[in-house]
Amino acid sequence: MNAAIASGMDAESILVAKGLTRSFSGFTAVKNVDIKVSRNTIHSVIGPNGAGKSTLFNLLTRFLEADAGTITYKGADVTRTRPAQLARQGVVRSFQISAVFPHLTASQNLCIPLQRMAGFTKVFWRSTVCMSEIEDRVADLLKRFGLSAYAHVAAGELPYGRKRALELATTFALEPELALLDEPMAGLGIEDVARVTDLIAAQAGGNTIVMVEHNLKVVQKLSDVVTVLCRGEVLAEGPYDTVAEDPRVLEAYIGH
């Protein structure tokens, strides 16, 4: 757990949302949500089904427009910023469904974000040029994410857990200041959950992570701060052990 959080110190905020609200055909999915994410922490968003987690995540990453409220990133208002522009500013997200290029190898998938960072946009499909310039970085990412043995395997043929690892590798290849992970454990078996949990923990030292996740054991292990949503509103917030004992959270999850 981050030392600043553990000691009760208030770290600098990198992302702040105030009063976020979004409705669909008269149904309010997110209502007046405030959330503050401190630098170099893992901030998890949890809640029962239908709590508004995915909607909030899409609002924060600008894949949805807010009906009301503001979003500030590094002190600048990004409430109306387009997702691609926000990504160029250092906010990168993953998706529930693995978003890799299935017909490209693991190495080639990693080339794509790395060549974008290196300014190779005009040689998008010239993988030999890409690899000659950034092969060391690709090799490092493959090793960090346990994919060295799969370097030349097509992403579509990877075991699902390794495919998830590749998606994380492509996310962190962009060296984001803020990474938003949408249910990274979705569909994983027990062994893969443990592996991916360790991979995320290994990135936490120099990155800020916001994570939507259903697996509470993972949330407990990784999170510095947990925000609990229920019916589109913030029900509780704080360290995992604190919110897990909150009577309102118990009521929302287990009904008593």
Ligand SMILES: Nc1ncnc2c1ncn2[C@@H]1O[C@H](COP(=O)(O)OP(=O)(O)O)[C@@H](O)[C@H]1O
Contents of the next structure:
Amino acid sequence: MNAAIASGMDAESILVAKGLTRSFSGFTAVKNVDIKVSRNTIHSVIGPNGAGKSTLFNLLTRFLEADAGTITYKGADVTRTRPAQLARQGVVRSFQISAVFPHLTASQNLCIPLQRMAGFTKVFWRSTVCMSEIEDRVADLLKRFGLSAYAHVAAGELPYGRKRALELATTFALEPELALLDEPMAGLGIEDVARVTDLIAAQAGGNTIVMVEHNLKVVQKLSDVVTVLCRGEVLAEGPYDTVAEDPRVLEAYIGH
Ligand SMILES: Nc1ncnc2c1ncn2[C@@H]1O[C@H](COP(=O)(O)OP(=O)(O)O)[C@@H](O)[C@H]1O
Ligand SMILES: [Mg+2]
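Now show me the form predicted together with this ligand, since the one above was the form predicted on its own.
What follows is the whole complex; the chain from before opens it.
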């Protein structure tokens, strides 16, 4: 049996993890977790505080080493692949803490991933090759993410919601086959939540998104599939409306 079949991979799945386990000094934060992410879906991971969501996220993006388990991406075993290499294979993660360069403008922040993708090694202001093409793409991204008016504003000066939009724009600038978002709504006000929700929904066609998110209204609105974690284990999985009615899920949330 080849690795892809052994991992439970099928034509629809892009990422499959099996038996993922990770402990910290004897405390098991993620315990024997199986997760299968289908292409072109938004798959959310929810659960009470301390459930192991961030740990699972870090395991899936290879920022943390698993004690046990396997990860298969597009049929290939990536259990030991380094994060940078995974990124080159189309897996891009955004960070819960804003990862934009504060002293660069919104435009300049978007130039960086685009140039990296185009294979530039020089800093962009010295490069002239394909510059107009990159400028067009930057303009398009700024527009799509509601940032056109902020093109020349330093990222550090942006209102928080726009900074988050810029961070998402830099994530999606790389045209990831699989984007992993860690709490994209964290710290956002109500209006920004609505806008960022729409931005993510707009990326969904043709992209696969795995999202850890606290805001259950957002999860309900965006998700095709929801995995509920509790105490490091998968408690339930399915469409939001189904898992939200699951008595074990309700108890896990109320218990908290
Ligand atoms: N680096 C670490 N060292 C020790 N304990 C950790 C570490 N990371 C997470 N934990 C513990 O693992 C559990 C799950 O944490 P986490 O994955 O951050 O949960 P969540 O994101 O669902 O709130 C928590 O009890 C947390 O204290
Ligand atoms: Mg967390």
